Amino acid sequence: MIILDTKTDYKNHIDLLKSKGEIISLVPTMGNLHNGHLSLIKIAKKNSSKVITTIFINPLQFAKDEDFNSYPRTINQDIDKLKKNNCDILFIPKNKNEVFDNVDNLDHLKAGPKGEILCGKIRPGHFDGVLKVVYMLFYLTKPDLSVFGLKDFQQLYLIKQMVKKYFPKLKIISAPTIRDKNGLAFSSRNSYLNHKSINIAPLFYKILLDGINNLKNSKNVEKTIKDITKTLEKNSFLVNYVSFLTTELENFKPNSFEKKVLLSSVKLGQTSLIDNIEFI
């Protein structure tokens, strides 16, 4: 695996791969890699001849009171995992200037109304920051395809919309959420959970699944959301939101046959958890 930390070296390697006709896939990450990330790399490997992973903790998507400085940094372990999973190139920018020449030039990248609901409502500006870093990584890499997880459903939706406008030839692959055997979705922030919270956290997924089943029987969206919220709160979760939407992040009618998604964000102690479940 080739490890690069400057934009110049990175672009030179990309040009070399392109000259050889390689099919390039990109898996952007913020590091602290877990089985969810590794599943994205495996999917990328099946769909391309060269897999590039990036590790960059993007300051633009963190608010002042969020965990940028304490975000888990496990670079040596990450490198070992990537080597074992046959990643071809790892780009670890040595500073933010290796990604952003001039952030002001990216002011046109706005998540818009669908980036201001759900997680965007509780984290103002977060998705604008996400789109800026993903845009620059796509611009530098010029990949043929890129893989993102469905766990971050709103993020994936917004990235797809941006790609349609600015990178129309780029294929985005949506990868299924990878869960621990107890049902908890893998996340880098799970490492924040203390011993007590680790035992409670798997209830998040179970309660959401029960809510989906209840909605199918009752057809009452408002009551189901209230019941889910009440059950989560009884189990020590602080609820940020619970929402039933279509996969286009629009309101849906419970008796329709279109694909739907239950989206939720909670805090357990000091740890933020999100989960999103698609269903029909």
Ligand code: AMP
Second form
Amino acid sequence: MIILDTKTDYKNHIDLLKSKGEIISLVPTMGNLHNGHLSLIKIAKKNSSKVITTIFINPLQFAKDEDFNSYPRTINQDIDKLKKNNCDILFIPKNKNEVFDNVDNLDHLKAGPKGEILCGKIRPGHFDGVLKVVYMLFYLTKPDLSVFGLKDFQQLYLIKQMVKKYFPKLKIISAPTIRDKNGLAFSSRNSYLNHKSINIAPLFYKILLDGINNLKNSKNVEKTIKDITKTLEKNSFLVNYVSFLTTELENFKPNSFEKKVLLSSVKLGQTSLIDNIEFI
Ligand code: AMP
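What does the same protein look like in the form predicted in complex with ligand AMP, given that the last one was the form predicted on its own?
Up next: the whole complex, starting with the chain shown before.
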């Protein structure tokens, strides 16, 4: 695996791969790699001839009071995992300038109204920051395809919208959420959970699953949201939101046959958890 940390070296390698006619896939991450990330790399490997992973903790997507400084940094373990999973190139920009030429030029990249609901409402500006880094990584890499996790459903939706506009030839692959045996979705932030919270956290997914089953019987969205919220709170979760939407992040009518998604964000102690489940 080739490891690069400057934009110049990275671009040179990309040019070399392009000149050889390689099909390039890109898997952007913030590191502290877990089985969820590795599943994206496996999907990328199946669909391309060269897999590039990036590890960059993007300051633009963190608010001042968020965990940018304490975000887990485990670069040596990450490198081992990437080698074992046959990643071809790892780009770890050594500083912000190696990604962002001039952030002012990216002001047109706004997530818009669908970036201001759900996680965007509790993290104002978060998705603008996400779109800026993903745009720059696509701009530098010019990949044929890129893989993102459905775990971050709203993020994936907004990236797809951005790609339609700015990178129409780029294929985005949506990867299923990988969970621990107990149902808890893998997340780098799970490492913040203390001994007690680790046993409670898997209830998040179970309560959401029960909510979907209840909605199928009752067809009452408002009541189901209230019930899910109450059950989450009873189990020590602080609820940021629980929302039933279409997969286009729009409201749906009762009895509709559209594909839907239940999205939720909670806090367990100091740890933020998000999850979602698609259903019909
Ligand atoms: P992150 O490092 O958290 O920015 O995530 C990098 C990529 O991994 C994003 O596309 C995430 O959606 C994806 N991802 C994170 N957790 C999981 C998971 N449990 N299963 C599948 N993909 C995931």
